[in-house]
Each structure stands twice: as C-alpha cells, then as structure tokens.
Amino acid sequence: MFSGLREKVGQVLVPGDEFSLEVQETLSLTEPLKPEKVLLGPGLKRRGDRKLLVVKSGVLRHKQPHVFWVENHQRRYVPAKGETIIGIITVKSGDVFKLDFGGSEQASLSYLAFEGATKRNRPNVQVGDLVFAQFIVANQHMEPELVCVDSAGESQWAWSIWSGGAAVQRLSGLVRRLLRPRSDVLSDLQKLFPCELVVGMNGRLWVKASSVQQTLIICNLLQSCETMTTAQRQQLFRRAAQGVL
C-alpha cells in the first residue's frame, strides 16, 4: 500500500508531488486484512482518501511503521501540535503571556499552564525569560497556545529560564539529528565536553557546560556542523578536542 512512498525515503521532494495509497490488489484467503493506517508528518498533507500531497520541499524520512514527514531547511519555523519548543517571554498582559518562538505570530502561554500555578501562586516568569513548552493547539484559523505540563498536570521538564548557559537559534536542520535516539552529533559532542543541552523544534537550542569558554565553544561548533557531512564534523571535532580552533 506504501510501496510507492517507501521508493521514495531519503529522495529529495518538492511541492506538488502526487503520491497513490492504493489497496493491494492481491488479497489473502486465510489472514484477516487489517486496515493499515498513515501518520503524515511536515511536509506532506493528505488529498483524499488515496492521494498523498506534498506541501515543502526537502528530503523524505520514513520511521516505522508507517510514519512520514519532509525533512528541510526554513528559516520560520511553523507551529505543529505537540511539538516542543523554546520560546522567548516578550509581553506579560493580564493572565497570559506572549511567547515568541521563530513563528510568523506570537504564542500565548496561561500561567496557569505551569506546574503548581493558582490564582495565589503565580509562577515567577519576566519578559525575556527562556520557557520550554508544548504546543497543544497549532493550526492556520487559530493563535497558537503552549502549556508547560502534561495531561496529568505535572512538568516533565524544566520550564523557567535556565541560570547561565547559552541560546542558539536557526538550527532547523540539526534539531531532528540531535533527537535521534542515537545521535552520533549528540555522542560526539558529549564527549568532546560533558553539557546540558536543551533542543526545542522550533530549531532553538539551549547549551550550558562547566565554563563559559566550553558553553561558547559548543554554541560554535554547533552552528559549524549544521550543514557538514559527518567526516567533516568529526575532523572539526578532532581540532576542538586539540585546541586548534
């Protein structure tokens, strides 16, 4: 049924591109056949109940079973519900805050959406404070909104500006190769110089190390390494690691 698609993983993409999800002509007597469905990704946009539209140019990724997405470089990042982000404090109105994320609008964040938040103890946030946050509505007719906790209503994660450390920004491409479950940038990195790093998909990246030197370093060999092969990073990683920079 994905045959056509799966031809296509790792090709690059541009928009207008028509893909068919048509049902096997051939049928089994003695399996049950179960309905096998598709989850699209960015970059990709359903036309029908048989057409795949692709909406963004770049390279086609696959992950099992049947999940899809256009990976690319922009420079304006486009909300996508439950995606995480870092985003910039810019305004406290009232009981909302405005968030800026990289997006063509502002987000607005409740202080209710943070963890332990009432009406009595309001989390202690100011403008130009870093917050790591969900998107939980993102979509054209309505103004996006984040919140900095789960469905239970607990943080999985730190939400408040981080003390020290370092904010890098437009590193669109790199975000999804850091998060990959065995990242060989992230496993270089680590052992170049132990940090903590904090990656929003908005192509935001937090880093702090035990120096500022070190934090500044990082900071640098990521925006580097963006765009190289995997030979070239690791030669960069190599001269770091000498001090030769």
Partner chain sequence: MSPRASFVQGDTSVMAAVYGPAEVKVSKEIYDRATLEVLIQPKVGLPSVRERSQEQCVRETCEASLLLSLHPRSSLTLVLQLIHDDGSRLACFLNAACMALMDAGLPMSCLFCGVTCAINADSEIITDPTAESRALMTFAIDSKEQRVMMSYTKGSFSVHELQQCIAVSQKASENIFQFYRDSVRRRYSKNL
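Could you present the same protein in the form predicted together with its partner chain, rather than the form predicted alone shown above?
Coming up is the bare chain, nothing alongside it.
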C-alpha cells in the first residue's frame, strides 16, 4: 500500500508532493488480511482519506517498521512534548518562572518543578540563569510548560546550569547530529579536550572545559562545523587537536 513512499526514501521532496494510497482491487479469501499502518512524522500530513501531502522540503527518511518523516533544516525552534531544551529565565513572578527558549512565545516553569523543591524550600534560580528542562505541554493551542523533574519527581541531570562555561545558540542542525545514538561529531569531540556539554534541542548548547581558552575553542569549532561535510570537520578537529588553532 505504501510502496510509493518507500521508493522515495532518501530522495529530496518539496512541499506539494503527494502520495496516494493504493487500494487493493481484489481481496484474497484464503489468506488473512494484514492491516498496514504508517506513522507520519514531521513534514508529512494526511489529506482526505487516501492522500499524504509533503509540507516541508527535505530528505524523506524511514525507520523500520513503518515510520516516515521529512528531515529538514528548520531554522526557528517549534516546541514538542518530551523534548529537552536550554532556556533562559526572563521573569520571576508569583509561582512561575518564564523562560525564553527561542520559540514564538515564552514557556512557563513552576517553582515546584525542581528536585527537592517545596513551598518553603524554593530553588535558587535567578533571572538570566540557564535552565535545562523538558516540555510537558507543547502544542500550538496552549502556552508551553516546562519541568525540571521527571514523573518520579527526580532529576537525572543537574537541571540548572549557572557557573562558568559558555552558551552557543542557533545550531539546530548540529544539535540533532550530536544527539544521534552513535554520533560521529560527538566521538570526534570526545577525542579533543575533556569538557561538559549540555545539548538543548532548541539549537542551544552549553560548554564548559577546564580553561576559558579551551571552552572558546570548542564553541568556535561547533559553530563552524554545522555546515561542513564529515571530511572537512575531521580535518578541522585534527588541526585543533594539534594546537594550531
């Protein structure tokens, strides 16, 4: 039924491309019917009963057994539930913080959504601090909400970052490459200097290495390698490791 989609996996598509679902003309009476389903990711939308529409330009990707999506360079971050981001606290009012994460509106983060926080024991977070948090409400109709704890009330990482280090913005493409299971960018970076790296899916990174100079070198490397091919990037990292940069 979805052979049309499968043929185009790995090809570049533009908005307006359509796929129609084939209808089986004859049904077998002896074999059992296998219902086929397809999970549509970003960039694909259902139009009517039997049509799929591509709404973003990019490369069509497929993950077994039945997930399809269009991979594209979205410049401006659009929040999605479950994604972790780095936000900057802009307002402290009443019982909530307001965070800027680079989207179309600011997200809210409750005082109580930190590990070990109670009404008397408020978290020590100020305006201008960086926070690493996860979306629990993120759709087009409602104001986005963030939390710094998971459903058990514990946080696996240090959810607030505030001492030292440097933050880098607008690296949406690089961030997705860093977060892949066996990321080559990450393994190349690990061979350079030891550093702490926090990756937010809104295209923001926070880096802290043992000295200010190393921190700045890593920031500059990450900013320049976003648009490079693998070979160019490995050459750049090799030069950095040799101490030329």
